[in-house]
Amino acid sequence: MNIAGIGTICTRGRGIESFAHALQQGWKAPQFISLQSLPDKSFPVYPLNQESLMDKAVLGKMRRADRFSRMAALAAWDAVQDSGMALDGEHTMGIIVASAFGPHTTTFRFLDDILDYGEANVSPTAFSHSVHNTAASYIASLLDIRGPTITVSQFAFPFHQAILLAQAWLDEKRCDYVLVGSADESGRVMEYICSQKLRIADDGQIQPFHFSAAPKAVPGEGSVFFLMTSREDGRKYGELSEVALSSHRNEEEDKPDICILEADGMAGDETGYRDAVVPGAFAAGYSPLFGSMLTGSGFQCAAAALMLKEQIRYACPVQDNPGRVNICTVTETAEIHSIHCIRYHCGQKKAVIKLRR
């Protein structure tokens, strides 16, 4: 699949240009907030800037949409705009949204309303926004897309499953283009759960190269979308060539220039990442830029696509490297042909997204 356009929105701003600037700029400290469950400590989090969700020109018809749908719709809109494609109805397009937790903030608010006011008195608007497919529906309405639309929800590899489905749609000629992406938000409930279940980085730094059995996390939120196509004129950012789940590396045929390790503290034991580093290849990890998310693979793929397009090897934002792997320490021009994005879930199964120029 060729990558024709990318849209991103996260704590570092909106649009692929903002994300590229963040890669150039490096690490920034997260926001430290207070939680009722941690009255004596500050809690680090990478939230979206509320102003980045206030684009009336794009979201004018979504005034009732919640935070989850707004950030997904903006990232999807920007991916199409970035491609330069005209939405004139000439080409068929599908939509796939991947999420680990969906609009959980709205879902829990709706459940609270049932407890407070009873089933007969809750808002139908709140109910309609509490289902996972709401964001995909808003995107379809916003862009007047009439192709197949689906939401993939999974804790382990939701973005990877969405990519596999997009490839199937393109292979079947069901669509000329597929708008595929991920979205997850960090709300009050999520922050409480993270504070109770995860080891939080008190200094605000995710450490992708510690390969720790008890890694540190900093919750983040955001959305990233890719406009995919099999058309050769849509190869703006190179090609996403393969998604391999629980794969084993072929030493002779499968050696990338860079391995992006998606260690971010969200999936427990990260000792397996040490063996994922390919000898002779650079290692990188960009989760300290946008925070810990089960759908962070989308942002790592956006970083890989930018490196392939610009032929720039971006320095790792946090470079503490006790394992002494060959990490990218400076941002510099380089000849880059292929990049693998590697992620482990809590069951120690591995998934690899392969991109090439």
Second form
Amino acid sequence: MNIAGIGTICTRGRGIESFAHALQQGWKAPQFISLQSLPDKSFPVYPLNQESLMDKAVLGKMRRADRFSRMAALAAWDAVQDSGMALDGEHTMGIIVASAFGPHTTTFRFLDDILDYGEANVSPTAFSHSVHNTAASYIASLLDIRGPTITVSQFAFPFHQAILLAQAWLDEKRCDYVLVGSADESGRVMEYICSQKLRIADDGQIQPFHFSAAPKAVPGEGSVFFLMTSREDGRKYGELSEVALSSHRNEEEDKPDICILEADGMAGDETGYRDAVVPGAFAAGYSPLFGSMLTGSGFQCAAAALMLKEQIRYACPVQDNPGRVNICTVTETAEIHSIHCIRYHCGQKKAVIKLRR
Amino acid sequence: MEGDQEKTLAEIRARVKGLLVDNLALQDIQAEDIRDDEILFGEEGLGLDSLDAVEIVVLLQRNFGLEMKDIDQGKKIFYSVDTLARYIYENRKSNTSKEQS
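Following the display of the form predicted on its own, present the structure of the form predicted together with the partner chain.
Expanding to the full complex; the earlier chain stays at the top.
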């Protein structure tokens, strides 16, 4: 499955070029906010810049769309534009959106409306936008896509499941292209939940190489989309060759040049990452750039695809490395053939996305 | 008395404009940009559509306690900000009269 185009939108801006720029620039401090319920406590978060969501040319037909749908639509649009491929009506394209929490801001607004005004007086717009599949619908409408469309919602490995489904659609020739991506937003509800349920990094730094049993998170938000195809002319960023869930395979048989550890404090126990580093390979982790997200795998995958395309090994944005693993400390050109993106969930379940040049 | 009516109508128009801007996600439009005789639906004016009409029905119920059941009546009432404001004013007034009598 070849990666023909990538679109990203996160706290560091919109578009794969801005993401590459963020990888070059390195870590930046998050915003510190106060929650209504916790006014005395400062709370770090990586929110989307509102200006990133202002694009009349793309969003002109999406007046009613909420923040979640807007960020997903922009990333999906950019992935198609980035591919440079002429997508005419002759080819079938599918859409798969992965999300952990969906448009939870709208969903909670809708529920609040029922409580405040009763069932008969809820906004029809809030109702129609309160379901997870709204973003996929907007993307289909925006890009005039008439192939299969689905939203995968899961806490453990939503992006991985979406990739597996995309591969299946391409293999069975249901689609010529699949626009597959992830989106999650950080609204006030999410910030409150994170403040109550997660250990928050008070200094604003996620530490991917601490391999802590009780890691610290900095909530983030954003969306990343990939245009996938089996066609050889769609190999702009190399190939996403395999997704292995709960893998116990011997990594030595398939040794990557770089292991990207998706440790971000969001999914609990991170001790498993210590064993995930393949001897002789570099280790990296880019979650401090965009924040903690259960769908952060999409961004790590985008970083891997960029490294394969540009043949650049990007320095880890936060390099505190008490376990002394072989992390990327400087940004430099390098010969890179394969990268594994490794994610653990709650210290046990493991998923590996394998990319190669 | 006429002065009072016009003052109340002006207040209702301003409130209606604010509600439209806040609840219909009207891009790049401020309440003060909307004229009193601004046509609400169709290609002229604000360009609202059928889903917006349902939203306005909900807004009338929530904010003014007014139910809108007759669709033919709704076409006249929803013509402009002014017709909407007058409908709100008149129904409020009749409600007040009923309460007084």
